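The chain below stands alone and is given in structure tokens; this is the form predicted on its own.
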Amino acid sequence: MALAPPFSNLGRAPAGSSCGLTFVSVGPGDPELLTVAAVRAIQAAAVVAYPVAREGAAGMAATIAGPWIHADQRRLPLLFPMVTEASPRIAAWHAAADALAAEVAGGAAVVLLCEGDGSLFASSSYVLLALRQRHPACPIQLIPGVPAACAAAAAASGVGLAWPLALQSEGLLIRPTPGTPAELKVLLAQAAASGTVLALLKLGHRWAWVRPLLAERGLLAGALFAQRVGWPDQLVAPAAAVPAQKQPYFSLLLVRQGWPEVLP
């Protein structure tokens, strides 16, 4: 017996709809980078939500959409604690999805801005799947964003790279940085066998070992770093011209190990 999908049991706001609620995904950091979609369904809300780590926090995904947020949209911070236990984000989740839910259930209409990519790891993915559970009937949709793999990519033919992120006969693998040299090693060894581009997320203060593990591999040469990408302070660079020193947990990381043999 074939499963249902996950969210079929969800309501769809209409286009064009006046209420519902809309995860707008805003990109890595550069307000430019939101779509036309994005844009619109936020300047269309009455209520803004967005995510902050901290009571009175101004939240990333909000700065970053500062500039097509009006000054008569309500805004709606939500609390997401950054901490490992479980329990107090489970209790995040609950409480987001039931404030966002009753701002719809009172005609409003509702955006979530998410950073990045509202489906790629996302807090907001968690916030879907608790108001699938406890709003099943709160009409939602959702716009996806540019994730910040593919802006560092981007961003680094602005300073003399040419860096596309994985060729049609490469794989793409991205997946937060592994937390031992051990589990590295095994996922450049399958990567390398397969000819798959590793895209290593939320780098942060493993730098300091993965900077020596790939020089001691060779695979600096190949390798692009990026840090804050979008944001006025961005740096994307060669691994090679980075030190190994912890760096700011919005840092990330591209491997190349070799290139496909048809090339200009």
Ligand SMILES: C[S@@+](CC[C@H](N)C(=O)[O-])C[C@H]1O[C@@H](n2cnc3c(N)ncnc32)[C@H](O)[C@@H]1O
Given for the second form:
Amino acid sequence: MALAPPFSNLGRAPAGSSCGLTFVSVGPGDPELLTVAAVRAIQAAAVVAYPVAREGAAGMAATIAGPWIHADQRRLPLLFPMVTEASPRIAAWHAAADALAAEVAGGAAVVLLCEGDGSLFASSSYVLLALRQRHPACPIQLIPGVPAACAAAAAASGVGLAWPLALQSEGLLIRPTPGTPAELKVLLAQAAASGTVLALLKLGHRWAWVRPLLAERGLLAGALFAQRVGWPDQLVAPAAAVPAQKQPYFSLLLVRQGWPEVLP
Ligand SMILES: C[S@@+](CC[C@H](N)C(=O)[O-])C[C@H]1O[C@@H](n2cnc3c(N)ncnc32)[C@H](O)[C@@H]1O
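What would the structure be for the form predicted together with the named molecule, rather than the form predicted on its own?
Then the entire complex follows, led off by the chain already shown.
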């Protein structure tokens, strides 16, 4: 029976190719955490697109990738309003998909920069879905990147802590922080019962009530707080050391409620 070509090559243009659209994950903050493929794709692009929350903003992904972008590359900020209503967000994804497809149709090599990994809770995923729907012939490739949760676990070593994310038969659940204490209690109970480590994103203002809840349940010692990982003002600390008050959006929490039996 004839073998199919290697799956890694199916529908994939080579990194740094001179046509098409490449979604480039840029990691959580440190420009050194872009992959070689990410840097090559950025440097081969004529147009560098990136999300902004408002007109004129620098854009987090563009700031992270800044050292790898040349002055002669055209910048294309794409506005993704941070609102809860669906219709402005859907309109923004459609507009971004149309703008990117138009650039590609015009012959440009285009990159879309994505903070962290572009497949994890990322605006770029909505753009990808919109492109597949509205411009199915547009050639696209994705370059994966370092997720903030992985960078946080690695940064723990810098403060003298060992923070393996998952070992042996443990699970790892990366998800937004629940919106209420009741939901978090349920999640913690499920995670404890199933041996699952939690990586809770979008912690921000919720930290004001999450910390007391962890303290009440004796879970602070097994939790790591990480804020703006990879940025000059990075804060990575045992959760017990961070006071219960609102924190910036770019904060996350790792929670481990147990360890496997067999360890060094
Ligand atoms: C929309 S999600 C983006 C996740 C990202 N795509 C990734 O792969 O990690 C945003 C959330 O990720 C977390 N996050 C992203 N970058 C971070 C960083 N540098 N430091 C701490 N948390 C970060 C925060 O919890 C933030 O609220």
